[in-house]
Amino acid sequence: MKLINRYVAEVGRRLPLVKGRKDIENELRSTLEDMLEDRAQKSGRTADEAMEIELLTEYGAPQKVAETYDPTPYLVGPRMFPMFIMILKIVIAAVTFGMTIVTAIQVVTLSPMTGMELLKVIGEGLLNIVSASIAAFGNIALVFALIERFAPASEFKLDEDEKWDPISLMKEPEPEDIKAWEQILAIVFIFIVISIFNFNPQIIGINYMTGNEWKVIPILSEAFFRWLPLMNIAWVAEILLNGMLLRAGKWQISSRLFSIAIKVFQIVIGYFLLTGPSIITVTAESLKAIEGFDAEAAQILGTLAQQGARGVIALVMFLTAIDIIKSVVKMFRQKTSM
Amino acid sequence: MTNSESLDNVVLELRRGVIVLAVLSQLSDEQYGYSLLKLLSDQGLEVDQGTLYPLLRRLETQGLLESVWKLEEARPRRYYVISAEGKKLLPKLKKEWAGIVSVMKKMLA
């Protein structure tokens, strides 16, 4: 029985952290002793070490036996796997998208670059995407593994467990209706923007006090105001579009086409702003000129402001491009459903 | 995967489905693990120990079985018997099984 005791202890050591480990060990010992006794009776001889070895060999390696008692042998089980994959796809796509934007902004803001510098920035961007994706994967897997272990199935109902009603299929697809308040709000907002940039540009500036006097450094540069007439055209067109929508009460092919045209125009303006001289006056030098401004902080802030401005333009251009794609898709859907 | 492996897997799946019913049906009288194993084997259903013992624990956790340690025999043994909950479930499982057998008989005839 010495070997059986050692075998049971070996299995016990490898058992997962489940309740009643001692019980499992005692039951296993009892079973093995029954089996050994049975074997001895059948063979007509007394149980010896050789018979024990034979029995234990048949019963299997301690590790394998211990594994059969693991109630959750999966990191993420079948119950949660579809949800795990879905979230993983969304997060990895978002991470890749975000890091690509960051890399694109770097490429734009650091230009002009030599070929090697460009390759380096792109290479680093790719590495960042890979490492961020791996980190996201690890974190999501960790969260799901914890839920798998600590949230019993009865307490963690997934969407597919909920009652589904086929009547939901009979509901008409969302119409192209617009919400009037959104259009009104947009018109008001565009008016404010037009009036600020055209008539009160001094509002956008850095206010600071020197002695007893407030001073203002304008933020927007001359380069910005050079493109203001084009921006005004785009804004007025936006007001017209919102007016059209308010009157029609819904999106139509004509309003979609008009909206796409405005957005393309906005991207063109964005391109000029991005590739031309900086649209903001905040530079390391202009900040250093402010009394009491730390030179190092001025350097960092100035660089950040310059790169940030171009980054924002690039981001707005990108989001506008996405909007165009969405509008085109919606327009085709609308066309096919007519 | 070879044909033989595929066959083994399918057979394993088929057997896995019936073990719960077989175990519950044999525990109207209390049995300890090894005696249950032999009881099933004597009736032609070979079940691996690595399958049976964790299954007994799971069924007990689900409230379908009850167990008690008995110390009066040659060695301490854990005896299992079907619980009131298990007794309520068993006829339903039997009915399901009869339905499956009847359908499959027709299909395979």
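Residue numbers count along the first chain shown, from 1. We call the rigid core whatever largest set of C-alpha positions still superposes within 1.5 Å between the two forms. These figures come from a predicted structure and were not determined experimentally. What changes on going to the form predicted on its own:
- Core-superposed comparison between these two forms: CA of D323 displaced by less than 2 Å.
- Superposed on the core, the two forms differ at N26: its CA moves 2 Å or more between these two forms.
- Comparing the forms between these two forms on their rigid core, the Cα displacement of Y59 reaches 2 Å or more.
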Contents of the next structure:
Amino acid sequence: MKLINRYVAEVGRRLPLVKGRKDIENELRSTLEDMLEDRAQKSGRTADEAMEIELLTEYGAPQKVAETYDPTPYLVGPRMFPMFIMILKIVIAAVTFGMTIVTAIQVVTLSPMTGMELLKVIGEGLLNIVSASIAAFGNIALVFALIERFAPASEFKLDEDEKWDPISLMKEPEPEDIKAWEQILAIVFIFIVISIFNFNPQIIGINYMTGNEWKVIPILSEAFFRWLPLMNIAWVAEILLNGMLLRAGKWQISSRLFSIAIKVFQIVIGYFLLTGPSIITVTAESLKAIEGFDAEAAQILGTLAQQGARGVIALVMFLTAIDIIKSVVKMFRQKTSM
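Shown: the form predicted together with its partner chain; wanted: the form predicted on its own:
Below you will find a single chain and nothing else.
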């Protein structure tokens, strides 16, 4: 039985790190031992190493056997790949568009520039687009890999035993049904936001050149990062909510309540941001530090930036409050229709 034990151990080594690995190994060992015993009885002789070799050769290579126990040996499988490509195109296009605008703003604000300086700004802009796209791809792949393993297959693929009916194309969607791509897109963007604010905040800044040296004015102040842990909690809660919706396939009263709680928490965070110190560092003084920047323009832009930041926060809080009211109304309608 030594070969069988080694064979089972080799299969187990190639299995994914799942909770049921030991159970699979025990089941496989028992199956092989029973097959070996049955083969020995039929041949009328005692099981030996040669018989083990013959049995294991017929059973197959450990890698092939291990693959039968892992239904998802790929990162993003066929059922999710079309949606993966669609989301990837949307996110990469958005990232490219956003980074292109940032580069264009740098070119305009830093003009006049020499030819080499212009090429340097454009080159760095292209590198930023590539690096941001790679980071976005990684976040999207991570999200889809998790969905591939934990989301029900029935949400993305027609049951093979179920006969497809063209009449289903005429059926209107239920009010509480969700569109899976919307939840996935939301999860992807939240991952990107978390990665930027927590690990790459230097991306959010004003780049300018003094002499031959590039300098950066960070846009976000210490006041913003003081409340970042609470924002992270809200973002993670949003990811959990979208995950719940993907699993359920529709809005339920429990998910509505969870969504309302998240939005209330977001309004509380917004209140702290609005009433506390400014969350941005763009002021007339910081803009005047940029060589060649007009003092009057710096005063106007600094004032607009400070007032605009608070205005955006207030607007987001207002829209979030409206969403809460809508969610409450939908929840009561759903409850009365049950």
